[in-house]
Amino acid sequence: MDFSQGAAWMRGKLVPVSEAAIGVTDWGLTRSDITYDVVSVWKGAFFRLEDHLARFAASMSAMRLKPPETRGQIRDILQTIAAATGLPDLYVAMVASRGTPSVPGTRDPRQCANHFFAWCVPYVRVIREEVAARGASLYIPTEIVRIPPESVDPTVKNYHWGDFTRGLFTALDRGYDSALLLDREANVTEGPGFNVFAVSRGALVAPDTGVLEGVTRQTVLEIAAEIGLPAEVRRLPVGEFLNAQEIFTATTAGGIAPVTRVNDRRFGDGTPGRRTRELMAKFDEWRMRPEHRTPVSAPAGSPADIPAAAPEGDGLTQAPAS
C-alpha cells in the first residue's frame, strides 16, 4: 500500500489515508459530536506527544467519550501510521467520536459505541510558509463574533467550525489570509485553527476567552518565560490588540506566524516584528530539544497486534491531574 500521501487506522487497521472513512450516521459526522487532537512530527519526532496525548484525554472527559483504546494504545497507533509514511514532516490527527447509535433514531448519546481513529499527512501550515515570511494578514469581521464557550467549550478541540468558516469567507473575499473572531464584548478570541498573540506595553499578551489552549501556544508562553519577556494572559480588547508593537499566530500546523497587517492597521515597517523574529527562531530551538521530542519508532509486533479493546480505568479518558 501506498501511505506517501499519508496514512490511517480506522477500525483495527492501517490503512493510506485516502481509503479512510466513518460511517454516514456516525454522530461525528451528523452531529460533530466528536473531539480530537493534532501533534506534529518534526524532522522525525513527534513535537510534545505527551501533552498532547494529555490534552486529548482531557477533552474526550469532558465530552464523556471513552473509546476503548488506552493511551498507550493510541500512543503506539500514532507510531504505526507515522512510521508506515516514512516522512520526516506531518501533521497527525488523533480523534474520538461519539460514534453510531444501537437503536436508530435515538436521541441518547449513551446508545453510542464510542470509537477512536487516527490518521497523518505531510506536515501542513495553517498560514503557508510564503503568507509567513511575509507576513500574515488578518481580517476581523464585527457582523461575527466567536461561538460563546457557554454554548461550545473552545478548549475542548472540536469541528464546530460554522463561525469561523464564516470569518474566512469573509476575509478571503476581502483579499485577507485569514480571519480573526471576536466576543460579544469584543474581546479577541482566536482565528480558524491558530491562537493569536501580541506584543503590547512592553509584554507578551495571550487572550484568554474564547480560545482554545493550544500546546503551542503554551510552548511560547514558556519561551517567553525563558527569554524573560513578560507574559499575560487576559482578556484582550480589540482596541489594544490594533495599537499592539506586533502580532503572531501560534500553531502545531505552522509553529509561530507573523502578521503585518490587521484589517487597515499595518504593524511596524509591515515587516515581522524583533519580538516575533526571536520568538520564532527560539522555538524552531525547542523543537528539536530532545526533552520535547519523542523519535517515530514503529511499535514492535504488526499493526494486528495492537488490541482493539481496554480494560476499564486505563487512565487515557481521564483528565490529566493539574
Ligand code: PLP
Given for the second form:
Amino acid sequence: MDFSQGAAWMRGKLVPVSEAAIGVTDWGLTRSDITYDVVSVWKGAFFRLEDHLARFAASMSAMRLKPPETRGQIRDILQTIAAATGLPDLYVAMVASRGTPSVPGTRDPRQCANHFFAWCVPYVRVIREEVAARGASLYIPTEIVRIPPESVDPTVKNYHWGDFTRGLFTALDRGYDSALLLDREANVTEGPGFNVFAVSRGALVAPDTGVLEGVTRQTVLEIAAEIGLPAEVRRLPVGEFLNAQEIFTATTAGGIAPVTRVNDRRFGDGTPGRRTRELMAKFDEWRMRPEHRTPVSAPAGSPADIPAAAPEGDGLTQAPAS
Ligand code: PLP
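Next, give the form predicted in complex with pyridoxal-5'-phosphate, keeping in mind that what was shown is the form predicted on its own.
Let's see the whole complex now, leading with the same chain.
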C-alpha cells in the first residue's frame, strides 16, 4: 500500500488516507457531532503528544463521546499511522465521532455507536511558508461574529466552521491571507485554525475567552516566561489589537507566523517584528527539546493487536476496550 500521501486508521484497519471515509448517516457528518485534535510530527517525533492526548480526552468527555479505544490504544494508533508514512514531518488528526444511530431517524444521541479514527498527511501550514516569511495579512469581517462560547465551546476542538468559512471567503475575496473573528463585544478571538497574539505596550497578550486553548499558544506562553517577556491572557479589544506593535498567529499547523497587516493597518515597518522573530527562533528550539518529543516508532504487534472499533450502526453496544 502507498502511504506517501498519508495514512489512516479506520474501523480497525490501516489504510491509505485517500481510502478512509465515514458513512453518510454518521452524526459526525450530518450534525458536526464530532471532536478532534491535531498533533504534529516534526523531524521524526510527535511534539507535545501527551498534551494533545489530554486535550482530546477532555473534548470527548465534554461532548459525552466514548469510543472504545483507550488512551494507550489511541497513542499506538497514532504511532502506527505516522510510522507507516515514513515521513519526518506530519499533520496527525485524531477524531471521535458520534456515529450512526441504531434506530434510523432517532434524535437521541445516546443511540449512536461512537467511533474513533485517525489520519495523517504531510505537514500542513495554515499560513504558507512564503507568506509567513514576508508576514501574513488578516482581515476582520465585523459583520461575522465568532460563534458564542455559550453555543459551541471553542475549547472543545470542533468542526463548526460556518463562521470561519464565511470569514475566509470575505478575507480571500479582498486579497487577504486569512480571517480573524471578533466576539459580540468586539474582542479579538481567533482565526480559522490558529490563535493570535499581540505585542501590546511591551507585553505579550493572548485572548482569554472565545478561543481554543492551543498547545502552540501554551508553548509561546511558556517561552515568554522563560525569556522574561511579560505575558497577559485577557480580553483583547480590537482597538488595542490594531494599535499593537506586533501581531502573530500560533498553531500546530505551521507554528508561529508573523502578521504584518490587519485590515488597513500595517504593523511596524511592514516586515516581521523583532519579538515575533525572537519567539519563532525559540519555538524552533523548543520543538527539538527531548522533553517535548515522542519519537515515531511503530508499536510492536501493531496494527492487528489494536481492537477494531464497533462497526458503524450496530446499536448501543460498543466493542470492549481491551
Ligand atoms: N484555534 C483554532 C480554531 C484551531 O483550529 C487551532 C488549531 O488547529 C488553534 C486555535 C491552535 O491550536 P494548537 O496550537 O493546539 O494547534
